[in-house]
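Given next, in C-alpha cells, is a single chain: the form predicted alone.
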Amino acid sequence: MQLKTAVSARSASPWSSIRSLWFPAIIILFAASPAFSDDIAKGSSGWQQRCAGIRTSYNPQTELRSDLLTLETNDPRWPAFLAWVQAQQLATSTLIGLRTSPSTDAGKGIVFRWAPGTPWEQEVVIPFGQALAHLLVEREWRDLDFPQFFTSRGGMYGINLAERLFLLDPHSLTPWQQFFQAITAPSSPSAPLRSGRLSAVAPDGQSISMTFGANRVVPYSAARLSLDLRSILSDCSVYSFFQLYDQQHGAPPVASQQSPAPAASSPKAQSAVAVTPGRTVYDRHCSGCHGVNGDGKGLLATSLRPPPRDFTQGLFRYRSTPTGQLPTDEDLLRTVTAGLPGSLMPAWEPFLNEAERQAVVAYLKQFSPRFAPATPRDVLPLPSPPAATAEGVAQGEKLYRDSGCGSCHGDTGKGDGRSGKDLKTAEGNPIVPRDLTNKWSFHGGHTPQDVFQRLSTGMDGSPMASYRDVFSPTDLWNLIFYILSLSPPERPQLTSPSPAG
C-alpha cells in the first residue's frame, strides 16, 4: 500500500520524434475502421450478438470471450492493436465520481467514463486502492492543484491529495465525498484536471505515453495499459481490430489450424493461497503497489523510488518492537489505518472497516516465512515525554552534533549530509535521509512518543539503527527536543502554482 511519487514528464510525448516508422498497415487500418450507428449497445450481450459466428486467424474455432480481454501484451498483434485503440479514442477517460454507496466492498471505489462518445463507452469502478495509486503516483494530485476546495478549509501545505483530506477527517469519507463533488460540479475549474488519454505508442507497443490534464505526460508500461485496458473490453468487443488485422496480413481467418486463444490468466487465479477476506481486500486495493506476490512489484509501482515495502523479506521500519524483531499485529493496523505521513501510503481508514483492515494484516503476513506462530515480538515500552525545556534542548544540540546525526541528515537537518548520498535500503535501493526541519513529513509520526518510538526501536531495512543502548532516556528526549525544534511551530502553508482547482 505504499505510494511513491512517479517520475514526471511534462513536455512533449517521447514518441513524436519516431511516429514517422510506424509501418504503413496501421495507417490503413485507422482508415478502415468501420463506422458505428449509435444502436450499438455498449453491454456485453450487445457486443456477443454482434460478434456471433465472427472467426479470425485469434479465434478460428471458436467464439470470441465476450467477458475477458485475452489479447497478451507480447502477441504479435499487440502493437497494431495499441495503434488502433488510440485511433478509437478507447483508452480516453474522464473520472465522474465517487460511488460509496454499495453494501458490499466490490461496488465501492472511484467512477472513471472510458471511450466517452464511442461505442465502447463505459463507467467503470475502480477499487479504491487502484485508483488510489493512479491519482497520487501518475497524476500526482496534490492540495495545490485545488486551491478553491482546500484554500477554505485551513490552506495548502504542498502535499498528496489523499493525506490532506485525511488531515480533514481521519476517519471518515466525507472530506473525499465533497471533494469528488466539488471538482465534477459543472462550474468546476477541475475539469481539465480530470481527463486522460493515450497520446503516443512506441512502434513496439511495449511503452506508451498517457497525457493526464492539458500537459503531463507520463511513461505506461504495456502491462500496465492493458490493466487499465481489460477493464472496459472483451475480445468480442474488439472484434473489428481481429478482422482488420487479417484483412491488412492476409491471414485467413477460418482455415486457420491456430488454436482458440486461452483465456487471460492472472497471476490471482494462478496462486495456490486460498481466498480470504483478507486476500480479497489485499487484491483489490494493495496489490496494484505492493504486487500480487507482496515483492513490491505491482503494476502501478513500475517507475516508483523507492519501490513499495517488499513483504517478502519480513522487514518494517515502523515498530514498537526492538531492532531485528518483528513487528505486532498492532503495529502492522496502525500502518494500515493511518497510512505514513509524508509518503503516498495512504491512510486506509476511511475506506476499509477495522474488520477489512485486520484481515489485510493477517494476509500480508502469509508474504514471508519470518512470520512463525513462535516468532518473539517484544514490544518496547514508550514512556511519556518530559517537559521540553531551552536547557535540554541545547543538550540534545550537542548530542546531534556530537554523535554524527548531521552527517546524514545534515549540520542544520535537512538531509542533506555528505554521507546521505549513498545510503541505500536492505534491498539496495537509494535512499535520501529525512529533513528534520520538516516534521510533518516524519513517516511515523512526529509527536515527541513517535521520534523516541523511531529513535528506540530503529527502522529496520534502513540504514537508520536504534539508539536504544547508545543513549540514556534523558539524553533520548533531549536530542528528540532539538530535533523537533528545527521546524517551525506551524505547519507552513503554500501558494498554487497554477489557477486549477
Ligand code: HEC
Given for the second form:
Amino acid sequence: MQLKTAVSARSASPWSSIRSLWFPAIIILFAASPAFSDDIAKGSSGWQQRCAGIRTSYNPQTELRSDLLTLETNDPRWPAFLAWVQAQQLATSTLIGLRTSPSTDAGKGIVFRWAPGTPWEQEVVIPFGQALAHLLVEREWRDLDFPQFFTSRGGMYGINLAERLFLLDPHSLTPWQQFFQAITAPSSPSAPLRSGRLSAVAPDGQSISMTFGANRVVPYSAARLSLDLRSILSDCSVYSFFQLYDQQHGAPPVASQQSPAPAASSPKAQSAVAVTPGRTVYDRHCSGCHGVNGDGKGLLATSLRPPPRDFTQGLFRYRSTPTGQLPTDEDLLRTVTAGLPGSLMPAWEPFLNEAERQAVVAYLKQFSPRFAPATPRDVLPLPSPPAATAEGVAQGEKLYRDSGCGSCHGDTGKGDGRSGKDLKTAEGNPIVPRDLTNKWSFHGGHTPQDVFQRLSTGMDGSPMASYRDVFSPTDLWNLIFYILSLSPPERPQLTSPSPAG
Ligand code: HEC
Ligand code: HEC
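Can you return the structure of this protein in the form predicted together with heme C rather than the form predicted alone?
Whole complex next, starting from this chain.
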C-alpha cells in the first residue's frame, strides 16, 4: 500500500491570491444572502417554497430542480459557484457516526453532517464503501492516528483503520461502532480529526484543496467535490447563487431559450448494463475505488498507488487456479469477504451479507470478456504443510539464494532487490516487491498454506510468477519456512509519532 502523501505546503499555494480576487464578490454574496429562518430553510420543501417562481439565466423558463444539483463542472458559472460555496462555508463537514439500523443496505452507512450552522445544514448517509474510500484513501486514517482507542485494544501496527478494526472482530460491525463512539465523545482528543473543509480553489475551479483535521491537505478534482456537493445541494437550494451570478454578470443572455437546466449526466445512464442487485452493491460500495466501469479509476482513489484492481483486464492475483486461468467464484468471494491485508482493499464481511457479496462477485465478472465463456477452472492441490525443521529452513535459505528471489525481494527479504526497482504490473502501474520480513503484510495471508498457494499459482498481472514447475513440493515448503522465519515471532507494535488522536 503506497499513497501519494498530500503536501501541506499546498495550502500556502498561489491560490490564496486568487481567493483575494474573489473577495469583493464574496462580500456582495454575504450581504445579499437572504436571512433564513431555520424551519423554512431545512428540508427540500422549505427550499421549494423559497425558489418557487424564481427565474435566472440558468433556468429562464423552468422551475429550479429541488431534487438535484445539475450545475456541471464545465459550466462557466462553476468557478464563481465554488467561491460562493466556500464563502457560505457549505463544503464543511463533520463525521457523526455509523448508521446500521435499516434492514436494507440502502439506508446504512457512515453519517456526515454538512454545512453545520448554516441554512444548508444536513446529515448525509454515505454508503460504507464510499465512506471507507474517503477515510482510508483521502484522509489516510491509520491506527496510529487513534492511539487512545488502539493502545487499550492490543496496540498499533501502523496499518489502515479498516484493517486494524477487522483484526478486532472480522465478522461484525461492533469494533466500528465502538470506534465511532469513542472518537465522537465530546472529550475525545480525536474530535478535530472528524472535520473537514474546502480550503482552496484554483481560479478555473478545477483544482481544489480540502483540509481534514488540523492540517491534512488533500487535493480534490472538481468532479470529486461535485460528488459531495450533489449529496447536499439542489439547484433550488442554491437559487441565491444563480441570482447573484446574474447580478454580477449583467442581464441574462438573451439566447437562453433552450433550458430546462441540463440534466446531470451520470455514468450509469451511459452504460447499457441492467441494474441488478450486484450492480447496486458495486455502485454503492466498490465504485469509489474500482470505478463505475470497473477500470480501477474510482473518483475517490486517484491518489492510490498501485491503484485498485482494474477488473476489465480480467487478471487476478489471489487465486486457487494455475497461472493464466481465471479465479473461481470462491476465490473472489474470499477476497471480498476478508479483504487483502497490507492493501487498501477492505474486508466486506462486516458491511455486506453473504448474498450481497455473492451478487457483487457475479457483477464484477461482467467487466471482463474473459469471464464470458464459462471456462472450467482447475483448482491446484493445496497440501497440508509438513512440520518445519531447522534443516528445512536452512535448505529453504539456499533455495532462496539460488533461485533469484533476492533479485527482487533483496538478499535479506526487505523488498529492496536490485531488479525490484522498476517493476510494473500488466496494467503498467509501478509495483514494489513485498517486504518478506513482515509476513503480516502479505495480501494473500501468511499461513504456510497461503504462501504455498501464492508461490504455486503465481500472481497474474504482477511480476510475481508461479514457481510450481520450478520446485518440488518439499522444496517449496522449505522455501516457505525460510521466508516465514524472516518475520519476528510477534507482530511488531508501533507507537504514534504524534499523539494527535
Ligand atoms: C478503499 C478502496 C477500495 C474499495 C472501496 C474496494 N476495493 Fe477492491 N481493491 C482495492 C485495492 C487497492 C486492490 C488491489 C490490492 C492488491 O493488489 O493487493 C483491490 C483489489 C480487489 C480485487 C482483486 C483481487 C485479486 O485477486 O486480484 C477484487 C476482486 C476486489 N478488490 C473487489 C472489490 C469489491 C467487490 C469491492 C466492493 C464491495 C471493493 N473491491 C471495494 C481497493 C478497494
Ligand atoms: C521479478 C521480481 C520478483 C521475483 C524474482 C520474485 N518476486 Fe515475489 N513478489 C514480487 C512482487 C512485485 C510482489 C508483489 C505482487 C503484488 O502485490 O501484486 C511479490 C510478492 C511476493 C509474496 C507476497 C504474496 C502475498 O500474499 O502478498 C511472496 C511471499 C513472494 N513474493 C515470494 C517470492 C519468492 C519466494 C520468490 C523466489 C522463489 C519470489 N517472490 C520471486 C516480485 C518478485
